[in-house]
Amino acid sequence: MKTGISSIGIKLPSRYLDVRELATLRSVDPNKFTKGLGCHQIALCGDHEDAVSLGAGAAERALEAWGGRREDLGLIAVGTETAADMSRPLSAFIAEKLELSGALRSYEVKHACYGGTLALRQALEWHASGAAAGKSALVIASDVSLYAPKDPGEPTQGAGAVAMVIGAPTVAEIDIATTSWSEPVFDFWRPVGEAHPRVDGPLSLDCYKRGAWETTRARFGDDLAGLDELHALCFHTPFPKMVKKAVRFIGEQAGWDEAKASSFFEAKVEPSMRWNRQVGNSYTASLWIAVADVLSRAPSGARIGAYSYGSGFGAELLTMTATGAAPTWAAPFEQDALTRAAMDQSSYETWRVKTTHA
């Protein structure tokens, strides 16, 4: 049975920061933020926006670029590690606002930024067995990445949310088969009760390459042998930057010469990562943001395929075949971008101290 992504919607929050002022608030040279890093903004929530209101928003808006009746859902999967409650899962406090109820599964998925995928995986496998008896899934990433001022990770913030109805292959039909890895490690991690995450960046970094090289080799041969032949390959972007050293450790690996390293970097990469710059870390919606703005440009029959990558840690490589179809959740998320509140160095520190106490 052919399976995959019927529509999308994105939500991001109403204010963001340029990471600009906040090199200026704490006495950074820009050039750190904008060129060591490539990031440009960070997406923040205002009042009354969390992980449940942007994921209702993106899960209103793909519900109704779906068109389908909402009872014509069987199962509703939330990958997040912006956990609302130890018990109750994120999923019920989405389907409360979203008033679905009745004869359908309701869980979270929680693997740190790869969650969603997982979630995702989940009712792409539920909707091929069959199992789905004719229903599709509702399938969302929602998170808010914070860290303590002054943290290397503060210029990497950002929120969003991407949710995806998977059933009929509308806008891109995902392929059954996946690479996968992972190891148990602490790259990345927030015990419970505490507000921000403990992070040993050079671990991480290193856990990342491995897991994107691992899931790319088994996917595409040693020599990558086909590679090439992608439309786009989309990764999670904690930031920029890390993405570009993913792709020249895989090069590296696979014998390829800085040249043609960066060649496939600007030609296959670069293109996908336009609209994380505007967000963020996004966390569990980090790479969909990046799959959905590739998909909004992509042609029929353009392979596309996405890195997803979780601390602790989990990696998967997934390909796709795009159909072509009309981008309805492009101007949502543009229109989003376009009537944010910039915050300037005090509005921030202010937003901060609220959040902090909140």
Second form
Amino acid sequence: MKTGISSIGIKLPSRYLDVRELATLRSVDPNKFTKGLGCHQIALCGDHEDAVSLGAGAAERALEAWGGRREDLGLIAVGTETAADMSRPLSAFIAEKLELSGALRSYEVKHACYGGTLALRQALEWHASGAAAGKSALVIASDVSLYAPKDPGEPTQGAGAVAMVIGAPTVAEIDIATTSWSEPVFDFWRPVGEAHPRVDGPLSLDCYKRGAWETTRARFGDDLAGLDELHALCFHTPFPKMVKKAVRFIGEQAGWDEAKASSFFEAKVEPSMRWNRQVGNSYTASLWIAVADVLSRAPSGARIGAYSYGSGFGAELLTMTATGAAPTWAAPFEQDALTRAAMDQSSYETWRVKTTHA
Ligand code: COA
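For comparison with the form predicted alone, kindly provide the form predicted together with coenzyme A.
Now the complete complex, all chains and molecules, led by this one.
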């Protein structure tokens, strides 16, 4: 059975901070954040925004674009690392806002930034197996990423949500074949009760690069033959420089010279991070923001790769084919990005003190 993405909805919070403002506040050369890390803007939540409201907002947009009946949904799964409760799934908080109840499987998936992809894969495999009995799934990836003030990860913060209805592949057909890799490590984790994550930045980069290589070689072979045929290769984007380093690494393993790695990055990867640069790291939503950006401009038949990474660690490479469907999700994203309020150094400092996440 052909299965994939039927519709997409994205929701951004109502505020943002330019990383150059943050650099000035922290007495750092702005080039470190913009050139050194490749960051531009950090999406930040307003007073009544959180992973639940963002997830529900994205879901409303995806459901509207889908146009189906609520009773034709058989599953709602939310990937997140911004849990609202240790027991009650975020899907229940979101379903409450959407007034979704009844013959539905509803649950939350946790695996750091990989949770949204796992939720999507489960929905895809459920649909393709026939267990869905013709119903579709609502998959949501929603997160708020915040580090402690002055933490090296602070310029890589962000927030946002992507929702997708999974069923008939009217937007993109996702291949059932997939390649994954996991290793139990502590590269990024948040102990119960702590407000901010602990990060071993260099270890997370090593794991991310290794996951990219292992999943890509398993799919395309040690020489990465066929990778060039992709229209685009999207990555989970903690910060754009990390993605660039991963592409350089997989190129080195495959025996590419520097020019080949650089031209592949510029042509197939760099354009997919346009929206990510306006959001920052939205954890589970990050990869799917890149995929949504690429799908909004991809012609029918374009082959797209999607590399998912979650600390802990788990990695997976998915492939899909775009249908060239009208990008109903692009205008709302651009509208959110245009209408949100810019914060300055002083409003950011005040916000950090009073936000419940700080
Ligand atoms: N102008 C231009 N570039 C500059 C610069 C300047 N003035 N100052 C520093 N840089 C460059 C550095 O050379 C470095 O580039 P390189 O890595 O290509 O060599 C880059 O900026 C970062 O500098 P660095 O000193 O390594 O930064 P840091 O120690 O402050 O922390 C991270 C960087 C990535 C470790 C930190 O941001 C982090 O922990 N981020 C979170 C990681 C994460 O999200 N992990 C989860 C993965 S899913």
